[in-house]
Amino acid sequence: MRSLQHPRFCLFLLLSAILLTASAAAQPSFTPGRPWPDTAGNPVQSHLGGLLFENGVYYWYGMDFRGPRIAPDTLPHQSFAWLLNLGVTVYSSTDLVTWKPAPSQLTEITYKPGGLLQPANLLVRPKVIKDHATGKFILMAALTAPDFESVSDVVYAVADQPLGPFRWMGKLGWCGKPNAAGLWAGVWEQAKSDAPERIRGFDMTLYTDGDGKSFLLTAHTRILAYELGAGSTCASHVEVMQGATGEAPALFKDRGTYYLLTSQLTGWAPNRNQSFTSPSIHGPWTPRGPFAHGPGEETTFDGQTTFVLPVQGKPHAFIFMADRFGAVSDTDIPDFTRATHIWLPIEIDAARHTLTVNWRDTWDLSAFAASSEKQ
């Protein structure tokens, strides 16, 4: 038998030593907060974003905010800070932290009266999903004009790849007729008497639930679900997400738990998050307080959330996204371009329905692994 002290088995104990190190130290990981390049150097453009995962390959889907800053109330009605609408950005990656750009979609701006892609109207929140009876991925946001008036509706586009090419469709609209009237009443002045037939944008996300429906959630104090059919190209069916307020919504669920996150309304101003659960996603929703705990808690680290990402293959893995503006009051930030992301683990209390955030100056995927063994 040979012996475990001879030279040439010590030496390979060593280099597997070494290599098993070596690896643990290459994992990928994350630094919120800080600057992002991508792979050609510049900084991740993907603000106000939602992820989707396909065939091993996650895309993020955001707002390009590299456009000319636009003080507030240099246009007429316009009483927040603005940019130019840059169309929608798309990145690729396999480990979550190294994004490839791919040809920003939607860009096709338009100068002529009445024109919806015009400068000054932005796809904010813009969100990816794929109809699973089609195969075909819907991309809808919130195209907003300085105002929050003249335009202020959910748009949409459909492509074959999540790289696209995505085709422009407009506004979304209903499958039949609509369910409700007066969705907006008593919370946002101008909408009060809004055609049942809009579909207001607002903030806004996109879930699609283990039954393979999907949903469209648009929010401003009040918010709204609605159910998408026909493809995820129409809504069939509208309904007040009772118990649950706020804005910048984003929407998961695990182990039978619909759990909530959104913000609060001020502005480009941070502020702290809410969250909120429900057995249902018709509710009724509970509210769950905040969330975020270490440093920067009380405006949740400075940031607002965008979206909550499943990582694949990890049970009951979630990470928590949001924007960190750099804000300086709640209409105005110095400079979009210096805006960064914020990433974060969520850790569940699946017992008592609850969720937390800690803050991290960086972290790995191996987080995860951590917190499993805990539950």
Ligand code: DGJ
Second form
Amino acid sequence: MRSLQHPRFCLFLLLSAILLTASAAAQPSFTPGRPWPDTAGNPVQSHLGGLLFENGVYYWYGMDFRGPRIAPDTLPHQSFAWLLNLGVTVYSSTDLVTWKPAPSQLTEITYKPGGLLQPANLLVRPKVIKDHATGKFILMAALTAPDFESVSDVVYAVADQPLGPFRWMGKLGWCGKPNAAGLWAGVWEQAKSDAPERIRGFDMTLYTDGDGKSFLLTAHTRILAYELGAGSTCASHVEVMQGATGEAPALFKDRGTYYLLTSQLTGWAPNRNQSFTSPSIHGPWTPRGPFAHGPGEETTFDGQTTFVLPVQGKPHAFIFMADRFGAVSDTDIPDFTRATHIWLPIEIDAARHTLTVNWRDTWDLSAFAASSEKQ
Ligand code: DGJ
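Can you give me the structure for the form predicted together with the named molecule, which would complement the form predicted alone we have just seen?
Below, the chain from earlier opens the complete complex, with every other chain and molecule after it.
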């Protein structure tokens, strides 16, 4: 007892308490749905995007919603309010909270008028992977006209470094075949039943498996998985992801199970996003239902899935990433400048192959230590 009251011991306790408080306070935290300032003090603009980890640094690629909003019928194929393309934004971080902006990519190309690259054609849902064979960084995005019909393709660009510069390569085609010049004939009504060989610029994501094979997923009710070849510069094989459905696909793997998250189809308005699992990337996919829990779960916290990020150095730790656009109906084109990001930890029940994303007003990466103890 006496030793506990010793002044040196008390001092030790006090210092430990101060250090613990300081380290807890130093842990950078996420505040989902709130404006997220970058290191320059501007709101992070990385919507519908995805991340890459390379040499200890995370890179976040996305869409810049600060592009000028343009009135309907101003540009070709633009029947309702739209925004001009500002290319693909790039940020870097080591702690996932503090993001430093780097020069945007493909800006000069998207503003060149004519053909595939008219200013009104947006680069949507950009994602970047590192090709394991070549070591090159491959950026892919959907290129979409405001009518979602006259231009609807997947395009790609290649870089030697994560920050670029990314060299524009054009439309993604099939390995060993000449790429079709110009535009595909676009007939929206047929799009859902197009031959899978027609690579459409629907909602898309990229995924690299443990064996180094990379896949492009495109989703518009039916979800197609294109295996990539020749340094991830062309499609070599396509499969329908049997049993899976939706838009805005995000794919990850944990302990041998593939988890696919998708939204339903309600334009820019939020809906209840869902999950599917499979023991193989080739399916079949088992529906596992909604995963959002807490206030706003019916609309996935007013968000739409965009990506799932594996946290480096933390086994079974994955971050759910979504966009909150603020649309109020299926046909509403919202004020995108007010869009925010929702990042939340994923809790996985490995035995049951299910996942949960609980709402949190604020959280930090220590959330994963607690949840992995439960598994
Ligand atoms: C839903 C998609 O998920 C978005 O990426 C966007 O294409 C909207 N539809 C457009 O209505």
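Everything quoted here is computed from the prediction, not taken from an experiment. Residue numbers count along the first chain shown, from 1. Rigid core here is just the name for the largest C-alpha set that superposes within 1.5 Å across the two forms.
Taking the rigid core as fixed, one finds a CA shift for Ile70 of 2 Å or more between these two forms.
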